[in-house]
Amino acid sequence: MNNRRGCRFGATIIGIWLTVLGLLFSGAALAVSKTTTADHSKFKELQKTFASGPEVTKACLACHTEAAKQVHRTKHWTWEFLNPDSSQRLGKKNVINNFCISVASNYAFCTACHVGYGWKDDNFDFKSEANVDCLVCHDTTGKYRKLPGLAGHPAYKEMELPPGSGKIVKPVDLTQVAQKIGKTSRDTCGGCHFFSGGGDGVKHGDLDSSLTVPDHELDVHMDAAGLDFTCGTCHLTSAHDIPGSRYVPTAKDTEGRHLRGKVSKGNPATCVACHSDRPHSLKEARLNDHARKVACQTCHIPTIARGGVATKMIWDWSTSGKMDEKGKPIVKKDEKGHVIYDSKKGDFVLGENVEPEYQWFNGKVRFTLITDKVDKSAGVTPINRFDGSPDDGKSLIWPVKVFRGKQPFDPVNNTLVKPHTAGQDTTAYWTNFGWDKAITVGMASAKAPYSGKYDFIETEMRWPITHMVAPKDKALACIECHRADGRLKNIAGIYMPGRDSHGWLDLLGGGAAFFALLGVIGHGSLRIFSNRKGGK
Amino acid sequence: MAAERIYIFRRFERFWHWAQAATIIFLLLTGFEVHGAYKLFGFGTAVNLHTIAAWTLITLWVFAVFWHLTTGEWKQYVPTLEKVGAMFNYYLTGIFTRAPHPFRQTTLRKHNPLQRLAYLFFWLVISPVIWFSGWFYLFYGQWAELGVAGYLSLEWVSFFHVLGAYMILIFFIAHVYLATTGHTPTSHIKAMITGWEEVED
């Protein structure tokens, strides 16, 4: 009896269970009805079983004729930014930096994040339009990846990936994945802006995996269960030029509000953009005031890699090589499971809910390339500088995770080195643990002069800080920066109320106060002395 | 001794003392948390409890301008040097020794030839000083609207506006003190609730 009644209750549960996932999957099917006007399931031309992405994309170019022309044109294609204002030419290409150092010999396995197919040394084709990477950005089935070392392709057979490892990948299925095209979303871009610098939230701190479904808490405009917006609802594209870039940041947007009909030259992705340079209410002026001098992100991103997923702070390759004493190499976690440790890299430190540091930017940014002279002598080597100064008119305080590390550079020539790691051949640094072969092979990769000694030398890079914004009431309190040990400590040139004083003034008032209540009492007790003695 | 009553404070004067002390107190209180000498509302919640108290005090000065223009009142301010050399004995040594008040109140001259100078010293000097300060740095934001941001900078401003503070905080100690040094140390007291005060006959 009591057991009937069980399965009964057991089946009611799996019904309203059943149930409620239906609803939930009409609904999804619903949604994509409605916001797009072409079902590429009923194509024809994606009607078959494609072998490669290629051949996809000459599916996809049959009717978007112009598509991969614009992608050509970007730097998602050519990972190559000619900085107008320095003429440094920058780009994944040419920079180096302290992760996982540069793309030089590198390219099959960093071009996983390329959006094109073949990338594997110069000889790369460039103009090649079926070479255009479609699916990855317009992916909406979440099974379509493009795995390091196969230069941008996703695996077409199955495959032992990395060789060795015993890590088995299933193929895709490319026929399903091109008939459920669609818009880009967070998940794709999140592909590799998620992971990039070797896994999830590991480079930018305010963009990891937990962006994917964000809560209010974490991201208030990407809130999937609120505002829900993707990645382009800010960085509105045109054709396929995705607005917001890195290398030429918007640090104070002087091109206000943005509005239907207005022509404006300006960045779509800034906060202003949409919230105006004066954004809170008459009640709050004075935060309005804060806006001449603070940029948004300072007060309302309290703190990233808030979402669960740390973020890395330190990489110290100066100690990677350390094997067991099987001779094997070593991975060390932490109790959360980070990786703490790894032969093929070095020492690591993560961080949660870090605080950013702060500094004026006036959004000029200066790399230091591989023709840029270092010196040890001098301290920490810049990676990036951030220009900026409070007289400059067009700075702005701004948020930025400074990420330190220590990395191969030639003592001789004084230059970065740009090593060669990922491969599985008998140079690349993470199988043959040699840094020498590995830099001799990197260096003459990317045609530089290497003179045959290396040393480690301390660097610095530095990341803007604009995604994952709290809502209004997790934002900055005042005194997070008005006392004399907060936030903005470091930060010259003004005055902050609660921060500064003049002590000299503050001793002579103070001083002069405490005189005044020190004669008062003295004279009081005076008074009542002589009374005492002259009623008696 | 003969005590004589006679009404020196009028019901708006009261008034307005009171309640102008309460708000410098609580301007000193907030501002010099502001300042960051220590923390009792949060910066926040002090520099809006601040600009609230200062906009209530100007209010209240607007009033008391008024008042004082139509009832001629603001005569009692008018420095004079009579006797203020006998006023500062009597402070050193004769209120020790219960020597006469060199000075007789009357509904004319309520207040001591020292008292006229410390007040018009606070009107003509720390007034201004706090007021000014005060006004450019609550309009901070408004500085280039105003043509006035070549040539101030926030670090003055906030110079002059402590430097105003202090002068206020020393002269609120002195005057709580000299409040006391009445025909009793509460009459004067009484006088500022009451309007009566107990001259000595």
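Numbering follows the first chain given and starts at 1. Computed from a prediction, not measured in an experiment: that's the story for all the values here. First, how it differs from the form predicted alone.
- Both V56 and M313 fall in a single rigid part of the chain as it moves between these two forms.
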Contents of the next structure:
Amino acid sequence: MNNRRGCRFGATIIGIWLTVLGLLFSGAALAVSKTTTADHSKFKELQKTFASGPEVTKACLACHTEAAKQVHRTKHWTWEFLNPDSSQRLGKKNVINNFCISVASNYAFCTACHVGYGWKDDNFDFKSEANVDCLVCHDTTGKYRKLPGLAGHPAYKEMELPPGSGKIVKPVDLTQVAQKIGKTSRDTCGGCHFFSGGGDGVKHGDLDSSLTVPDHELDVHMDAAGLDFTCGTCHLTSAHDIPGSRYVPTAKDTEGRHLRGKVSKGNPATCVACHSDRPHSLKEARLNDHARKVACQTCHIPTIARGGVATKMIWDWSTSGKMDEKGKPIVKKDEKGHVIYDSKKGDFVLGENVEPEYQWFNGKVRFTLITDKVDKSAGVTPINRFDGSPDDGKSLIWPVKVFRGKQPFDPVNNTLVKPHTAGQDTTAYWTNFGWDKAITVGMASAKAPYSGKYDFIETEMRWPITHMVAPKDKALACIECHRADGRLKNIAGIYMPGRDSHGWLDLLGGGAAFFALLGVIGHGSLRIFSNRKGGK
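Please give the corresponding structure for the form predicted alone, as opposed to the form predicted in complex with the partner chain shown earlier.
No partner chains or extra molecules come along with it, only the chain itself.
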């Protein structure tokens, strides 16, 4: 008996110890990060005070020896891209848009979104590995911020920005950020892509800060409580090169689903890469037939800017420069607090829950560059053109955001212009409100001719819509397109029941249906009559 009690006591003690050890082990397991294999705070190279971003980069490169070389080969570094289809030299460095127009002469301001340090003019050293900014993509603290006007640098000391504004910016703790680096995230990618064009949600319409922590209704893939995709989940990066380009987008993915272990040259960021080109079940085979002509995004992104952040739809630079009675710049806001007029930029029209426009698109894009002629009398000038046709076998019907604007151009040389807008110098438009000085400096920076005359011209720019994917029960219903005034009312080259009508085809179809019904009634009547007769 005593022995049994002793055994039970011993077993109890062992059980308690096992429980304690289990809890300790469990606690240790929970303490281990599941998102990275390295705790950078333990690295001696990072246990120091850093005075600048390039100093941090040098420390990073002590281990990640090839990282900067890889970054140097990407569009995120060069801001330049040679389109193999059109031979146009594109990239942020070369193109013109109808938002902030151009980066030429505005580098110190615009390069707040460059993955480097120090790009303020044409003398930037693109070969310097120390100039690569590792922190902007790998920060996990949310405290790293590059400021407009500092040529891609964060604040290294307390400073008033903009000068004279009374707004004090605190310096970034580079050591803390460096010791907490990790994978890219929606926050790091969104730091630039959510705020491109001058503010939150301005440019794309399907990318804004509401995607930082989105719910299921806003994006089924990025749903923070569900699949929780980051940008990198789809834009699967290789050697720092990120797939998915607005210069050569994949309009129709013919590579099929990407399988692990299968070598593929396709774009991993397309819908087909995961869902295949027959994404619906057998019960929904008719929808799969639609996928031959209609991009997934057309049905599954019913509206853009639906996360509570408005997107700009119109920007009129020609009305800028108005002052109040004291000669001071004006800012006007609507009832929701959106800026609808700014003396520096002109009038804006914003929108939420905006229905996209639709067009055939085969992935080929051609831009109007500074060397191309424009004609004001010919109507609206396209900043970019999307090619596509119902007959080329390469196009699908895509949703696009069409951004409309009015911007300065040279009416003598008949070219768009690149004005110098940002900065504290006396030639910057946002400082002196003089277009002639601003255009003269901007065009000189772009090494392009300027006649000394300027006017304003209407422009349009197109952006393919591919984010903010709604749940399937919120996708477009059939009636949204299959009616006379439906969303695809302007799409040519296909016959759409409910939208289109041809006299002979309608007559033939109606006749076939009538005779089929007549046959069914006749057959049924004969069967009933035969049964009754047989029964007698």
